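This document starts with one chain, in the form predicted on its own, laid out as structure tokens.
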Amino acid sequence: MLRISSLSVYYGAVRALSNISIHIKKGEFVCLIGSNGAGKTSLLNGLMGIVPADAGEVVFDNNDISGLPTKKKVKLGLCLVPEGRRVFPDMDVYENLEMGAYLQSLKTKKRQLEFVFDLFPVLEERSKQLAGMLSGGEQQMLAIGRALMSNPKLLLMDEPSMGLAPIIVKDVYSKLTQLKERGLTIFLVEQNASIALKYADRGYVLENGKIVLQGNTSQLIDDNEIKRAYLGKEYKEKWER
């Protein structure tokens, strides 16, 4: 479904991914981890075009895509729930879920609605309240409704867990679960490896801009290096025991 080749993005004369290449087939969920400053929210706005690609193409459904515009992107399928939710806290529930739902027909918002809905009951319930005034995990709920509402065929997020309850994530990463099960394709960035690993079909390990690592994440759950950097202080006493 996916097919990201040779990517290269800069920050002016900073260079913060080089030479990615990812693949991602349909119906999989696949985790990309990698330490804060790894370069892995770039790697997202360089696939949707919120900053230009340097070098490399991307493929999406057997189109080449690297050029087009982020609206385009989001028409053909693609969809970003960025870092830090970012809903519009000035608008109720039931607006910002229209704001994913712009470039929609009104059968398919209608359709997304009662889809979004029964994902998120608490959304419907709340659907007259302002934003900016539900809990961190209530608006990464919105945040990723507002996405369902584009009708998207491969949603991307960026780092979901942040900022969240553990037993917040665990709901989070659940109803990602009940998305895949349903047929959508993810693709998430986390700094919270184990959680990531424990959901995701395959992961890839982000440093310094680079790939470092990929395979199923039950081999990468198992791998030392990964234990030792990513996955805990208990893991890395056990392995430098």
Given for the second form:
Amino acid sequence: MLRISSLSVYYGAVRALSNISIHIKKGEFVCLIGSNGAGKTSLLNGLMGIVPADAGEVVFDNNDISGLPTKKKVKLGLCLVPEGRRVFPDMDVYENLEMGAYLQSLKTKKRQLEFVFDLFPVLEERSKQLAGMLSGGEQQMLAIGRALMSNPKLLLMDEPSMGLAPIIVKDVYSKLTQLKERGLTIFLVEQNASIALKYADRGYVLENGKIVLQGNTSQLIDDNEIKRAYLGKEYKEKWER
Amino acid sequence: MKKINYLFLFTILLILVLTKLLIKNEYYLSIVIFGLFNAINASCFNILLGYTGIISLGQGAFYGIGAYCAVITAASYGISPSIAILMASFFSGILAFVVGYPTLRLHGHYLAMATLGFGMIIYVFMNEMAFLTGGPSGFLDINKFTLLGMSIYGESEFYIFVASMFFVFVVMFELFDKSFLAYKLKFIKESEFASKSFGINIFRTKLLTFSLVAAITAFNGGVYAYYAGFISPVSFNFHYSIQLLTMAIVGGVGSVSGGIVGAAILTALPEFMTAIEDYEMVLYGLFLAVTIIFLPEGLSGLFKKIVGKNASN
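Form predicted together with its partner chain, following the form predicted on its own:
Next comes the full complex, and the chain you just saw is listed first.
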């Protein structure tokens, strides 16, 4: 469904990402893990066209979308849930959701609104409340709902666990699993490797702007290098000894 | 999307008609006319600050550019005033585009400083280019205002013209407020990054809004020049931009009624307090501080709250 080949992102002369190649099949839940500054956010922003990406090809649903403006990508069915949620704080929940569907027809909007309220009943209860008054977890739900309003085929998520209590993070991930079961393809980048690897089907590991490892999450969890660098397993064992 | 507030439009129309019927004194009528000019400018400022989050302290300069360009082109090429005003408005829009292109990448205080600087530069130009503008002593050579062959002269006739212009603008602002464009601007104000990720071209939208608002302000300025019959740089200095800021904030940012209410109060108030004229700026500062602390939604927000409470009781 999505194939990224040798994508690079530059900030002026600084290269944030080099030669990234990723492929995602329809219906898959893929995660990309990496530490601070590895280039996770740059990858998503480059993919959406929020920051310019050079050299490389991005094919989505058999369309070459490299270099297209963000708006066209959203129309084709790519949608990003930005890092730190970024809801519109002084607008109510309903207006936030409405914004997500601004490129869609009235019919799609109604259908997606029902879908979102069905998935996140809490948003329906609070539809007249200001988004800024919601809790962090509810804001994350709203951000996901807002993205779903654009009727995406592929949902991109940037650090859904950021700044949330562990129990809420679990909640968010179980919602993502529900979405996957309903046929949505999900690609998320995450610093919290343990939870991402637990829920996703397949994973990539990004380090210093390069993909260093990839495979099924079940394999990745058992990988010694991952255990050491992201899950802190070995240190814990040493500590216990 | 919300519905158009016909009651609001009707109230405005009623007030405009009643003013014409009740106020016979030319001096009071002239204050009302000044108030209408201020209201349009403050509403324009409100679109920038309240909707888009652009803080521009150069609105006074655009107002002045409109006024000067209109009268200078009309005087030197003998064009009819209405066409000269349109040309001035167009020119001001282009200038705003050129100025906005580098400056609208800035945010908050930096943008305020940049637009303030622009306002200052224009003010210096108006003062120093005496061969064009008449310098500090002002521009005197203003023809009578004619529209479609009809000459408009005197307070009463001008009131009808300015009031109808004002009403057209209010209808436009109300249509804008309920349109998707207003939402788009508010998305940008609330979160630029989220708007970007949904494919809104932030820079282009801001630039177009800024240019359009400058064009309207300049149009207004052109009409003002013909009404006043005499313009000098003092009317378009930094002080005036701050007045507009105060009007928008006291009235309430982010709503159509905000700029109008603010302009009405802050145009009328100094007339009753001529004794403390020297402290006008201090008074504005006080108003600003009090409104921001106690009435973050301005007077129109307060009014809406009271009406809303009564309705729910």
